[in-house]
Structures are given as C-alpha cells and as structure tokens.
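To begin, one chain is listed below as structure tokens, in the form predicted alone.
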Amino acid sequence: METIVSGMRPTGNLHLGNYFGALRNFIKLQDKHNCYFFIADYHSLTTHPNPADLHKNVRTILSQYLACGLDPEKATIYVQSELPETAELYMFLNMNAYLGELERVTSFKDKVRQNPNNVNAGLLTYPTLMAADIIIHRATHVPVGKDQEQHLEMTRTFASRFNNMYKVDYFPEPVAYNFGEELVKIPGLDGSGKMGKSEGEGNAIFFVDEPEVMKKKIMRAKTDSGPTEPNQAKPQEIENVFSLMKLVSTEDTIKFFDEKYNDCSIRYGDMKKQLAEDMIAFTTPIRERIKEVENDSEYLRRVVRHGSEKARESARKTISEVREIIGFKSF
C-alpha cells in the first residue's frame, strides 16, 4: 500500500479551489491508501504569525477540513507541532543540506525579494523541514503542484544522501502523486487566474461565507456586454462563469444558459442568480457541518490526541532507527 503525507497550511478559511483543487481528492485517497495529513504550523513561524492568530488558524484549517471529508478514522490527521520527531530530523537533514543548493531553490529566492527585511533561517531551510515532514513516515507520494515540484526534488535528494552517506536503503524517494485531469483549476471572480486568497477576499468563495456574502460576490463576477455574433467564443471572464456553474448548477441549466449564449440571448444577471442560487445549495451543507465541528472543542481534541498517537508510532520508529543508522547509541 503507498504511503501518502500532504501538509496544509494554517492561513485562514477555505475556498472552492482548495476543494476542488486537491482536498476532493485527498478523501479519496483515505479510503485507498496509507494516508498522514497534517496541519503545517511550524511552516507559518517563517512569517511570525501573532501567537493568537496561530491558535485560531490551526483551529479554523482542522474543523474545516474534517468538516469538508476529511476522515480521522481513515486517515492520520495531525498538528505538525504535535510531532517533535519533525523536528529533530529536520536538524539531521540540515546537516546534509548545503548552502548553495537551499540559495537556489526558486521559492527562496522569490520571498527574498519580497520580503528582503525577513529572509530568515527557516525561509532558507524550508526544503529541509518539509522533506522532514514527508519522510518521517516514509511516505512513497506525496501529492503536490506545479510550485512545490522542486521541493519535492530536493526531498527526494536529501532521501538519497541519507543512504548514500550510511550505506544503507532506508528512506524511499517519494515521487509526486499526480492526480491528472482529476485536479481541477478553479476560476477567480476577477476574470483573471484562479481562485486563491492571495487575489483578495472578492476574488473567492469560501465555505463559511453566509449566502449573503456569496451571492454578492457572485453577482460582482466579471463579465462583458455580451455576445454579439451567433455560436462566437467566449472570452475568459464568460468561461470563467461557466466553468463555476458547471462545479454546483445541473447539466441542464447549463445547456440553458449555453444556449441563451449562444443565440446572443443571454442575460449575466439571470446566469449569476442562477449559479449563486447553486452555490448557496451546494455550501450550505458544508457551512453548517463547519459551524458545528468548530463548536465542538472536545471532538476537536480528539482528532488531535488520536491523530498525535498515531502519527508519532510512526514518526518514533522513524527516528529510533535513523539515529542507530547514525551511530546514536544509548548508554
């Protein structure tokens, strides 16, 4: 059975992309393989989060999760500071990791010219701590996108250096999980790239939006003055529109309003009524079941506790052996 490890980030709520993007396909993969998910807050300590946000956001990012499908009797689901094996491993792995190759690494030098007033050691070492993150389990997969392939090359080269340096064939280089054409890209409002937060709060639907909210950013989605020829292409902003319908509206309000488009009939705000009448249906459920696991601090710590356990039988394995790998040995 492939062991999979995927870590989310703890910033703030999440959006249609998320979903659609890669937590739809993280609940399948629970039911197929050996799976550890877990909530990546030692990685947000790089942008000195306040010590309040912190709390609430692995919070928020945990309940809705679970409340999304997420399954703890499935899969291991944990906090990544719950791990202190993560830790320790990657200061080993650190000590394998040179200068030059971490200054190269594309993501690193894109926040160094972002952010110059705060390139940190933990910016640096990034790659490190998330190789630690995917092979404390040993994990064979690990699924990610396009900006996080170079990471996961590296992971898969401080795995080899390990054996290499201990002749041994202990760690497995993890090779990407790649969903295909399963992993959707959804649309932002804006008319322009995908829904993500970093676009603005106007630019995403998020679950814990009420209907009000939602329907109001709907309405506000970018669109033209609309067709003027018969069967004509539709330009980004339109498409984009569509593409949103076809995720919650039935096929044959779609054809409805493809057709309307097509013979230049069509009417934007009777389309994005429509399609924000299908959004609401299809969030509310995952809204309320948001509402209630946040609510449920004891359920929470539950997950957490039992999440814990089970990823540290893992992770202390892991460790015993790398440090008698090493030449560790207790007196």
Contents of the next structure:
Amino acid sequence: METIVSGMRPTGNLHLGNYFGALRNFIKLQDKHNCYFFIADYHSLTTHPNPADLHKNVRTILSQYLACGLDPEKATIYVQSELPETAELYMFLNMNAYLGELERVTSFKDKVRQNPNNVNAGLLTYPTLMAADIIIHRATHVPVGKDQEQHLEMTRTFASRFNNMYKVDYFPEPVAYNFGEELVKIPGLDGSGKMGKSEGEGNAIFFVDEPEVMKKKIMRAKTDSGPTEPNQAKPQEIENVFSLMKLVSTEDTIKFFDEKYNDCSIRYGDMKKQLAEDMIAFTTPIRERIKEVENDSEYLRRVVRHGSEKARESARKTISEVREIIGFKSF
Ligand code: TRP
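Same protein, different condition: the form predicted alone was shown, now please give the form predicted in complex with ligand TRP.
Once more the chain from above appears, this time first in line as the rest of the complex follows.
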C-alpha cells in the first residue's frame, strides 16, 4: 500500500475546477491507500494573513472538503499547524537547503516579481516546508499537478540528500501519483481555458453559490453568434460550455445540443438554461452539506482532533528516528 500526502491551501471557497481536478481523485485514493490530507496553514503565513481570516479560511476549506466527500474515517485529515513535528523537520531540512537552489525555483521567482516588497525567508523556503510535509510521513506518492512538479523534484533532492549525508536509506523519494486517465481540465465561464478564482469573479462556479447566482453566472458565460455552417468546428468558448455540460448533464442532453449545433439550430440561451439546471442539481446537495458541516463546530472539532492524533503518531515516529540518525541521542 502506498503512502500518499497532499496539502491544500486555505484560499477560499471550492469551485468545480478544484473538485474535478484534485479533489475527486483524493476521494478515490482514500479508499485504496494510506492517505494524509492536510490544510497547509503554515504555508499561508508567507502572505501575513490576519488571525481571524486565517482561522476562517481553514475552517471554510476543511468544511468544504469534508462536504465534498473526504472521509476522516478513511484518510487522515488534519491541519498542518497541529503537527509541530513538521516545523522541526523543516528546520532540519533547511540546514541542507542551499540559497542558490531555492532562488532558482520558478514559484519563488514569480512571487518575487509579483511582490518585490515581501520577499521573506518563508517564501524562499516554501519548498523545504513542502518537503517536510511530505516526508514527515515517509510518503511515496503525492497527487499533484504539473505546477507542483518542481517542488516535488526538490522534495526528492532533500530526501536523498539526507539519506546520503547520514548514509541511511530512510526517506523514500516521493513521486507524483499518476492517475492513469488524463487529468480533466475544467474551463471557466469567460471563454478562456481554465476555471479559477484569479481569472475574475464570474469565471468560476463555486459550490456555495446560491442557485440564482449560479444561474446568472452560467447565463452570462461567453458564447458566440452561433454556427453558420453544418458540422462546423466549435470555437473554444462553445467547447467550454459543452465541457461543463459533460460534467453534470446526461448523455442524451449533450447529444441533443450537439446535434442542434451541427445543424445550426442551436440556441445558446436554451443550452445554458439546461446547463444551469443540471449544475444546480449537481451542486445543491453539496452546498447543503457545506452549510451543515460549517455550522457543526462539535463535528469539526472531532474531525480535527482525530486527524491530528493519527498524523502525530506517524510524525512522532519519523522525528524520533530522524533525531537519532542526526545524532541527537538521549542521555
Ligand atoms: N504547494 C501546494 C499547492 O500550492 C500545497 C502543498 C503544501 C502541498 N504542502 C504540500 C501539496 C505537500 C502536496 C504535498 O497547492
């Protein structure tokens, strides 16, 4: 059985892109593997959030992940800051992480460019913290996308550097979990490639969107003036609407609008109305569960306590072995 670790940044409400991208895969993995899923709240300190916001964001993301189907009985779900062993391992790894290699990381260079007045040490050592997150459980696999490949590569570097330095074969070198099927890319509503918050307000469909809001957003999705010839290729924005439909509508529905497109009789207003209806039907049970979970402090407390106990069991073992290897032996 593989040991899998993944972290989720507490950045706000979950949208459909998050769900069909990473989350749905986490839900599959938790049935088959030893999974650790945590909320990366130490990482968020690089941007200096205020305490109330930080807590609110952790609570939001935790509730929404649980409502979508992450199961605390199957996976170990915890909050990073409840696992101080991670911070200790992060410090150890930093002793062997070099300025040059950290400065060369693409995500660091991007952050420096975006925010030249906040180039802090936490930002520079983001990859060592992420490596600590992963190897604290001696994970073998990390289900991340392309944007995290470089961080994962550095995790392997730090793990093997530790092994070589102390002549041990202690940390596995974790690799990206390969999902076999191609990762689905979820388009946004603005006609461009990707659903995301940063692409502007109306681009993403959030699980917490109330039905009227969701419908309005979908009705405003970018479309063109319609096909003029039979069986014409679909432009990107039309392809996007079909892609979203494939996530939530029946095959018959998709076939119906596809045929209408091909014989040039399609009315995008009708198509979007149908998409909105199916999208609302798909997201409503999740939205309702989010509200339930978010208001159930007792449940959240139990989940977090249970998760951090399990995570700490694994982390404490690693840290005590690492201390022994490094030479911090007890008297
Ligand atoms: N860097 C990841 C992201 O931006 C979040 C993360 C932090 C993570 N620690 C991790 C992911 C450990 C996987 C494993 O999405």
